[in-house]
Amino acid sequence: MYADVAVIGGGASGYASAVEIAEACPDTEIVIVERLLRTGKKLTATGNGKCNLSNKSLKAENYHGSVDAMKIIRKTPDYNDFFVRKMDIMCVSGSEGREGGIYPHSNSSATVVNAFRLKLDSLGVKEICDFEVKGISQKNGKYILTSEKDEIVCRKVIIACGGYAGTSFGTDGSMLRILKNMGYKTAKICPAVAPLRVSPDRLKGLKGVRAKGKISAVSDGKVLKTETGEIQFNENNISGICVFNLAYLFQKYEGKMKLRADLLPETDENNLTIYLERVRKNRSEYNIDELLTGIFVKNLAVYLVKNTLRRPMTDKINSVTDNEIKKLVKVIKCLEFEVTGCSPWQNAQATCGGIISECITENLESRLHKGIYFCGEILDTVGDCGGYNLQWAWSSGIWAGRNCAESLKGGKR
């Protein structure tokens, strides 16, 4: 089969694309390859189902990696220009995840897929699924994508097939792995917008909590980043959106990380020793497993107790000394773990790491390919829970496909 352009995945950056290149260039043959037996899967499956479409607040804070993200973004149309006018899709600003966050009216991501979808047809862009490619050759001016079973000889290829996170929509990183035997250089690769892994035994009593704080990654004593939100403690690892935040960290600062958890922000060491002292004195006949009582649900407030004091359950809260209120105090307000690992794969929302910047252009062109391009997750950046790293899809699918069709202009068939 041939094509103008070849669109690897059929996901949020590689239909931004074919939208870009069909609108710019009209009678041009795009195709969109996707490996799985429909595209949009994954997309259909973000926030939860909702698809948080963006973010009102989009800084370069936000995201990390050697590709400026930020810089791509301010080029491209924002979600009113882009989901509004163009897609007809009508949106709506809600707090779920981040406050300022982005989403469809209808509160299901199945509207955005199917908006996209008409939009595609309307524009005469094919779809080819059940085609994995396995590998991207070139041949008299031409690029071949070959699969197990056929081939498209295309022009042009938009790369857009995502990393590694959510393996079960179809992105397992065999495209990296592709583009790595084509010289290609990757940053590390972990997951991020995930949950941190964390020794089981520390977590004894705890699975199921749930707690507001603050959760900082710390490494060799200094704070890297802190978040604030809903912290949740599972049978190994943490999560929680807060945590989430913090997870792409663990590319760097694997082996020495630690998370420290403030579990109560809005109070000082001073007024909540003073507060300890006085519930000391009137719950001095309870059994001191009721001496958090009143701050944290039950599981928490026996968790802190049992493995700050270390004695009895049942020994009195009057038998508690003032140097034990300080250590509880201590605890609570600075609660570590050491950080063991990142969630597997398929708990991951998004890949930390991917093909670095000195690999592509400022229009996301391959320096190794001319008229190959880049967008989405493969590359190496990532963002913030929050409607950030669907953003980045959206404005580098776009981008990549405005230069690709600036190309086409240009050339001949």
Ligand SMILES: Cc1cc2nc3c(=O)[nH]c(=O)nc-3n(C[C@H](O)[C@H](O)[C@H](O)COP(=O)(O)OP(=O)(O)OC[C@H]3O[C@@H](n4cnc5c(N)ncnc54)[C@H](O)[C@@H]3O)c2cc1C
Contents of the next structure:
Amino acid sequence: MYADVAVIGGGASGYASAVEIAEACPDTEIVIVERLLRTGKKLTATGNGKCNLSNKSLKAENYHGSVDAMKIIRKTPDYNDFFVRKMDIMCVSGSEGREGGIYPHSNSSATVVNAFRLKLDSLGVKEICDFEVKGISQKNGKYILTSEKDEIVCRKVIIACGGYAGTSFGTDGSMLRILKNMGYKTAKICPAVAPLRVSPDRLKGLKGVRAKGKISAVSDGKVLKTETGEIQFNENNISGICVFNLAYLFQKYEGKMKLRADLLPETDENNLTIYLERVRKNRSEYNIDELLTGIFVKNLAVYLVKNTLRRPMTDKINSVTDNEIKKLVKVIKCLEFEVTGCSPWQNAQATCGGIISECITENLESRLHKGIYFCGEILDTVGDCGGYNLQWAWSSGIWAGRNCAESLKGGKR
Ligand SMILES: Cc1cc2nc3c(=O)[nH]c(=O)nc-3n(C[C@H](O)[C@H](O)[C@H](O)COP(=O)(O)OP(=O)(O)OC[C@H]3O[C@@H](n4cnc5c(N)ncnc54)[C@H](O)[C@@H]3O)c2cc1C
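Same protein, different condition: the form predicted alone was shown, now please give the form predicted together with this ligand.
Let us now look at the entire complex, which starts with that chain.
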């Protein structure tokens, strides 16, 4: 089959690029080529089914990688212009305390997928599903996309295949492997917006505990980044949005990274010491496992006392020494875990690493193959949790689509 433009990948960035090209070049034949049986599968799962599609505060510090995401985001419409005015999706800001996040008013990601379905249909964009692109080659100035049983001949290609994260939504990194064989370079790939693994021994007794606090990624004693929020302790990893936002650092600091939690950021060491000394007096006849009752949930309170004081839990609180109180204060303010790995791809929401900036022009066109454009997670930039990754997908899709459309019109490139 023939198409003027083939968009490989029916996800967020592929959708946005197809809308942009179809609006700019109405007589162009555009197909979205998708390996799954339907497009938009990952989009439906985003934001716990609510789709955190953007954020009110988009800053360079929210993106990490060699591709300058903010430079492109600034050149493209904001959520109001794109979603509200162009896509006719009513949006609201903030859902369940997630300040700054932009969501569809319906609180349902299906609304976003359905609005794209209508828009793409009205623009005449076709979809070819169950077509996994396994090879990209060139013949007579055209590109040929091949699957196991078929081929598509086209003039321009938009590669919007995502990365490795969320494997059950069609993204298994296979396109990155194809591109590597075509000569493209990638930054080191690792899961981002994901839990971080720590030794299960260190987490014994903490499984299921959630605690509000500050958490930092630390390497060689240096604090790399600090986040605040709910820290969730699991069987073999630590998660929560605050941890998700530190996960990308694993790419650079693998094997030498720690998580350091401050479980009482609002109380300084001095006040905490005074507090514990008072508790020692008031609960003197009770067992030491009650020392932190009133500050933390039971499992966390017992874990901290047990692992810091290392003595029988039947000992009485009045036997706790000043030095032991000092030790406890230190641990509560500075509880450290060695990071032993990152989470499996199926538990990650984004990919850190991807096609590096030197392989593409400012227009997101390939420097190796003219007429091939890239957008979305396949490129070497990853955003924080909170709508940043979808914003990158929309903006890079629009920008790649706009430049592809310009080249189709033979206009400025
Ligand atoms: C569970 C989950 C929740 C998330 N929630 C949010 C959120 O609320 N807010 C946010 O900002 N980000 C969120 N993200 C991240 C965000 O969804 C992604 O960063 C974004 O969807 C990436 O868009 P993309 O277009 O690059 O790729 P994708 O949306 O991943 O789409 C790529 C598409 O390409 C197809 N494909 C891959 N290879 C081929 C091939 N060889 N041939 C044909 N088709 C192919 C895949 O099947 C897929 O449909 C979430 C991610 C996950 C996994």
